[in-house]
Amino acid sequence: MLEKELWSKVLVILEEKIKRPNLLTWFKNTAILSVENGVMTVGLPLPMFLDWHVSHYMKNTLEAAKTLEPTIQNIAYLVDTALNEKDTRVIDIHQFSEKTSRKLPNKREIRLPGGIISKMFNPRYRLGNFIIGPENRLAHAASVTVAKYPGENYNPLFVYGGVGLGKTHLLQGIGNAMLENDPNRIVMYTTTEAFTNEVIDCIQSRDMNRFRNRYRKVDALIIDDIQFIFNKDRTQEEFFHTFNTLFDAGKQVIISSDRPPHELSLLSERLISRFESGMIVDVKMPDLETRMAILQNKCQEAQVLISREVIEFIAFNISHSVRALEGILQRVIAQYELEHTTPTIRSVTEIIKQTQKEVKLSNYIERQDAQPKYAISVDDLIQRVSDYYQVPKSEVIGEARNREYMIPRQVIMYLAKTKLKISLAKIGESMGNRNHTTVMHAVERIVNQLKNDRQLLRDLNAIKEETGIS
């Protein structure tokens, strides 16, 4: 069997056991460079890929293998940076999965009394991908427990917490659990605002009624907020009446607030006695880990690659909300995306002044003064680019062909050539007494590797970026 057919085979037999997500990431131009003596050598386009299919696939892929020619025993990984989507090795890992790729609705359609039709669900929002920590697994095992037994245990259910932490994540995380459990339930998720409104027009039209078969038929009742309730006196009323209709019928009520019950002061006493009568959790700020595995399951999702030391410098600053994590990594997949530039700490730490001017910058030192910004010699560029790739600077202008270090190697090369406009003697020189030859076949390869790599262009963006070359 071919090496590309028996690729194309195991990944069909890996897409069975692994997300979508995490395969359009991490095999993406991938494949067999060989299978010889039992061992089957799979090419990996990025250093940043070793590791991670050493700890996370390797055995699976070797099992898939193993399945399709018992003669392999063994599997080994070879990082060839030339792997690129218009290489003839490659497959294309969008080809597999089609079932499972077609883009989710924005919200889950479900039924409400008196046959009416709501959009009220985000299906992205599951518990499912909720994720978890010390800060917030009882807040997220209770909700597992409501969303298969509603009505039975943790009766009602009260989430509390600040702006940002996932309240509204488990709630309709909860509803769209529910539904998936029992298509027939009816669940209703509103905010205490459109609750509000609700009382009003009716009210206003004198058809309470209308309300109350709204929300008194319901199989499980999640709103959201209720802190928003407090100066609202027919509301609370409203409300109060719903929740004991709804809880005497064994009927399941899932209530989110900023603070615990206690706390809600301008709340009726008889509204803080019913919430306190169930469970009562709490959601806190993640810790760094949780942040860090937030941030790489979105870049997962999202089919982006981005470095570990810089998805751990957003998490190690932005510490009070997970939506502002989140926001700032949705800035920087747009940078990635359209400017074509791989994210950097500088680049980061640009984007987190901007749109985070209250969070005072750690682990970040501006080295204008210590390190010039432009790179004005070989010499400079040499340890920025190695920096950049997290290689030693000896290996880069050493005699090592390992592509990990070639592709530094000839960045610098190209760099100094075109931007610099350094001679090929000078270039050489510093790169371990060269001949011109030779740098201007790296400049060459370089060159042509831009018209299909977009990896390699957004990595140059970068570094032009971080030493000011233009």
Given for the second form:
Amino acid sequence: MLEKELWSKVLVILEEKIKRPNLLTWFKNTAILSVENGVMTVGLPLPMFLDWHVSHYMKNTLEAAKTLEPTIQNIAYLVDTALNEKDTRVIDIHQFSEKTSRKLPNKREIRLPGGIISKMFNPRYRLGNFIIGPENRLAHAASVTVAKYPGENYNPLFVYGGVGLGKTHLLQGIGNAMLENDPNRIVMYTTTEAFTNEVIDCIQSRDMNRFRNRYRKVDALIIDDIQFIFNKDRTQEEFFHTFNTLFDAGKQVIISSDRPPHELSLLSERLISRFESGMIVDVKMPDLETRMAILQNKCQEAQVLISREVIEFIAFNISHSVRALEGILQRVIAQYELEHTTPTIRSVTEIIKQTQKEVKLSNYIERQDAQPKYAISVDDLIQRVSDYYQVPKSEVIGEARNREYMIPRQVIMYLAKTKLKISLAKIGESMGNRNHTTVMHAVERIVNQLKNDRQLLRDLNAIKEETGIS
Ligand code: ADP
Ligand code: MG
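Okay, that was the form predicted alone. Show me the form predicted in complex with ligand ADP next.
Full assembly next; the chain just shown is listed first.
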């Protein structure tokens, strides 16, 4: 097989695995230079491609080549700056993936006044439909302020937190709000990946001015997921200059990351200290109540009615990512609409099990169909648990916050909810008129504690044994 033919076949295979903008950037002006003694030598047009190919594409590239040409055992890279569009060894990557490009029109590009193309914002992400809880209150408040007074107080604004916790939502929300406040503003949202691709592209076409003009004319620049910044001086250099130009001109810069600035080991010191000079806020996983509010809000938006019990069940069990929470709800809604069945805890359990392999459903869910051997009331349970722990019943349902009373108190609420299937409100009532959210928190605390407290587990099993509930 000719080198050129082999390379285009390799690219067809890689196209399945690599996102199109990345393929266009990183495989532009590349070629197979030779295949000799089982080694396929791939030519790269720029030195900066080398690390990236080795760390991101080498494995897949070699695998693809092997399936096409079994004699190939190894891959080598060679930087050859002579590789460009006119080189006959190179295939035209744009023409090559034209099919894909027609399939995916980029609807989000709009032309704003001033002639600069900016990414339009997803209207779904608004500051107004971001549900606030203690874990994201500050991040939301800072976002609102920045959208109102860009370039004034919180510049740059740096938002960090784990995957699926609302960073993109907030960043896009700020962009939407800024444009609402003043449609003539030029607000640019970009991911760090797209930014990097653009830098590389402009370096290749030796047109850095195009790049600089495009970015440095904006009123606000929003860059998502800065942890993906390319580990190469040139991209960081461009970013640093763009950042400084905007910052010095009093323009707002907003950045998100999966970790705080000082943990971004790939970033240069000066960039980190620039980030640290602004406002840094984090988003964490919202607590149970906020998670329920998020789900309820999504149900309202989708105009579906789902029982509070089911909402509580989802929120209770999905505690690592809001995105996962939403994903489950979407499936629940889809099933509801397709099969015209009302979601139940049992049907939702199935969905969670299918989609969230790593989530351990709490016991109370897995055994939800098991009936207690004896009918036992909350009052009975209070008595039995108090006896077991040898503490007075009055203290257990009282207000004292000593550990010796708190544990039995929480255990009662946990068992009443998970085993006796009594409603939160009812449990609260029997437990000295507590609020249903207090009960909810108590249940959650026991569930969490059970993960690593063996003594508690032994006590619970003993109590279950004694009371005959399982
Ligand atoms: P990240 O960028 O941090 O990975 P996203 O912003 O993409 O996370 O959030 C994942 C999903 O969860 C989005 O659909 C977003 O709308 C939703 N989401 C996250 N936090 C909230 C919140 N507090 N209120 C409403 N929706 C949220
Ligand atoms: Mg994101």
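Between two forms, the rigid core is defined as the largest C-alpha subset superposing within 1.5 Å. Residue numbers count along the first chain shown, from 1. All of these numbers come straight from a predicted model, not from anything done at the bench.
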query: Shift of Ala400 between these two forms at or above 2 Å (CA, core fit); finding: yes
query: Core-superposed comparison between these two forms, Leu83 Cα displacement 2 Å or beyond; finding: yes
query: CA of Gln390, rigid core aligned, shift of 2 Å or more between these two forms; finding: yes
